[in-house]
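Next up: a single chain in structure tokens, the form predicted alone.
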Amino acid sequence: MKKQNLLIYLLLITFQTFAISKEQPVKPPSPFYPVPTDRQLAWHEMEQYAFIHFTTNTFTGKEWGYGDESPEVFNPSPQMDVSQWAKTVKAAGLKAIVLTCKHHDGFCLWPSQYTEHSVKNSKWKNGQGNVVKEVSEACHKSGLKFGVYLSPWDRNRSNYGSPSYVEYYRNQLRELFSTYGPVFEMWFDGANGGDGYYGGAREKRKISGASYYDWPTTLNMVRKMEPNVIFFSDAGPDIRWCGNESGYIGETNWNTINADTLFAGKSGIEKILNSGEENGKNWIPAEVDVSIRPGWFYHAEEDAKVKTPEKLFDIYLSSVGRGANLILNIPPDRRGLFHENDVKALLGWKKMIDEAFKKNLALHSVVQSDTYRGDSKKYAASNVTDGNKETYWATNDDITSGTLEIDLGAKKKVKYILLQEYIKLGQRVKNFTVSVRKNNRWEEVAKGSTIGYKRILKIEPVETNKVKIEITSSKASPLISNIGIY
């Protein structure tokens, strides 16, 4: 009898081995263009980082310096400690610092050889200080990435508006990238031209933002020095502005957009920036910029107006939670420190995020789907809860909808649903719904349009043992890499 059982077992193993060997490999989904570059993918995964505005404005009380401020105005106290900035940024869960190395007033936070309007002529450290160097070193020591903001507009320079200024701007970029790298992001905005000191001319100057700087040549120069740098501006070319400074991206947020539309400067551009374009030909995802205070620079009268942890958490949900990256401005005070109120708010915010997303109830849960690609386990529903970002659930090419049902095993309180697409192969999902099992029936609790890199939906807390995600429409076969339930 034992020999018969052994024979049957061997026959079954032989049959299964033969069946597996005969299984035809299932072709993976083709990319749905456009798709992100490797450097854009790395940027998506950062999710959030800090902006630091610190210059003569900190000491004059202005937001936009006119350019006629004396360098001697810049004079932080001996207490100044950029390591406090880096430690606080890291403790808040932010991944990098982007420093305003030069704002519109033209004052440089490093001793640039190309201008006298810099820290070398300030009282701080008897002109021997270098904020850019200190922040760069503090970032690298703390494991943070370092980025630079060099304003294209310069209200101090007498030659602003002439070709020679563009070369001045490029020379300063060479200084920054060759001396203080690596630099993960170069940030520049659309504030270009207007009233200024301009070396004593005190006049209004206009330039053509589209052509004056010859951005292709400038960015190509920088890219040769720093191949993996990400360029931010209103129109990219790597990442775009979100269209506001209030802390949100649209609930519909396509990472794709037509660069020609952005550079054309059409009316209503803020709305396009905020939602992207479903059929955009360029992958230019959005960055949400907002300050922890009403202003971008420190003002003592705003000490009681620091955003609360609750407000910062709402901003997190409406930026990172809608597939954008968040750059949160934290301005040092006149001591050269983050103010105590700002630090308290940041740490309170981090605590809220940690508590809300402490335990993923869906991790390793059983998942069922109504369809999966080629009936191959490589694309099965279980991939959305395996904790591996490189695996995903996919449908056949001709199927652009599908349902994923997650069994939590027992009734649990659910408040947040997190969804992620496998964006390496493009952004696809156009509409989806979320339902929970309640009173022996399915009840819809949320719906949305785009998902992208990450989508977080806050729902009314509910006790349930099952959650269903239904992709109702997609531009191509949907690819979902992760579902989190909290």
Ligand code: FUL
Given for the second form:
Amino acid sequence: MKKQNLLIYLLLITFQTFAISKEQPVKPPSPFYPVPTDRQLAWHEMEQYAFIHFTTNTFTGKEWGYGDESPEVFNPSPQMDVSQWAKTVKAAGLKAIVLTCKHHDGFCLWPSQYTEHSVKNSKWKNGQGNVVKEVSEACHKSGLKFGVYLSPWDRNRSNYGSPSYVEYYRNQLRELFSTYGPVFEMWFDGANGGDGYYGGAREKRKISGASYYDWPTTLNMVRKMEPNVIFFSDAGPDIRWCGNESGYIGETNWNTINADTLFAGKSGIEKILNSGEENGKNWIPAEVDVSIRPGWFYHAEEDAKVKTPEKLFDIYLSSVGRGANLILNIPPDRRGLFHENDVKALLGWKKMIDEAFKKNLALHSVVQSDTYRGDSKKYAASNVTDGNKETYWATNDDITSGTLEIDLGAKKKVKYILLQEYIKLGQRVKNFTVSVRKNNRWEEVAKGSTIGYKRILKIEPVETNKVKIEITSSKASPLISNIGIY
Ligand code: FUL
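Could I see the form predicted together with this ligand next, after the form predicted alone?
The next block holds the full complex; its first chain is the one shown before.
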């Protein structure tokens, strides 16, 4: 090297070192509103939990009790064992149980001081039993969260439809929340079929769903007792219904939606609930509710109709795999146990999930991106495979697309691609594609729209050494916290 060149080289090195040591900290991306609350974030991370429907219907064979059932009908056998429910729920990888403390027929699974229509007048345990207590205790003991379903529609109460019933309903909420908490989720069912027993009136009663219950007052009251509770209803306010009971959320699933649209009670609202609204002003993510059997309650004639592990796995992909949470109903039978067929299906399903996602081939692999925020390591592509959900790849504010290339090191068989956005700062991605390296060229194997908390794409199994994710459009700088390849 000539003396002059050497000098220039040394000068350059000195300048670079100086420039690096002077690197300005890069401004983190600003939130792209709306963003989830802390309690919604914690809820997103739960991903899936159980629903349990159990009441007089289990013994009468109905789905919607009329409200005139004698409490004596409720009579599970001495074999009843809620620890079998909790054990199975845990073994299936579910994180909580939401129990129908009272369904539309009005029968209470706890000895409420406000009604005679409850377990206290059943034959079960000579009226000394309390399903809500047993289930909440079993949950809290085994590390499962506990949730409450208390049907607003009550076909047993004589005063249903008048203001005093709303007070009755609130009293029961006070009873439940002060005795059996902590409660992670409160399920407000929108169903109201009109007719019922109503203390002997046997008539049709119409209420205005929008005003009768005065929900804001009720929710405030519950929130005071349980600040972290998540409210589910067709319309939120914390989480929304997915618009069907078959087990799927839209492939396009925005966590955002306009609360005004929801409360307007529009016709065709199911479609909006199923996809959310790209420019929705509120963060109200979706929960997918579905039963392991055709009915919500146990009916012996459905023993052969329990969903297979394969069907449940499909449901997992079209709910959790599309950024929603899954609430899977498992109805106990007349013995007071999960039926053997249900247990077998649940465990088979868990095995399928474990096998499919056993080894993340992308973990700690080398990733390259065409661009990253402020050329700062803090936002580099390697964040998507570092196994840390708090780090993410980001672009500059004015860049709303980008490419991430994951090098698997050697040819591996790939079946699933898992993507996660850093939703703490909002949901952003609108479209993306997935390509794999094959015969020295890129081949597109999947494309999708939204990502959100989690997106799983099932692809035709393929042997490849490189996977490319291209974010083709985004509402703001895309923030990707995790990419898994299985
Ligand atoms: C519906 C109810 O009518 C069903 O009986 C069940 O409880 C389901 C989860 O919600 O609206």
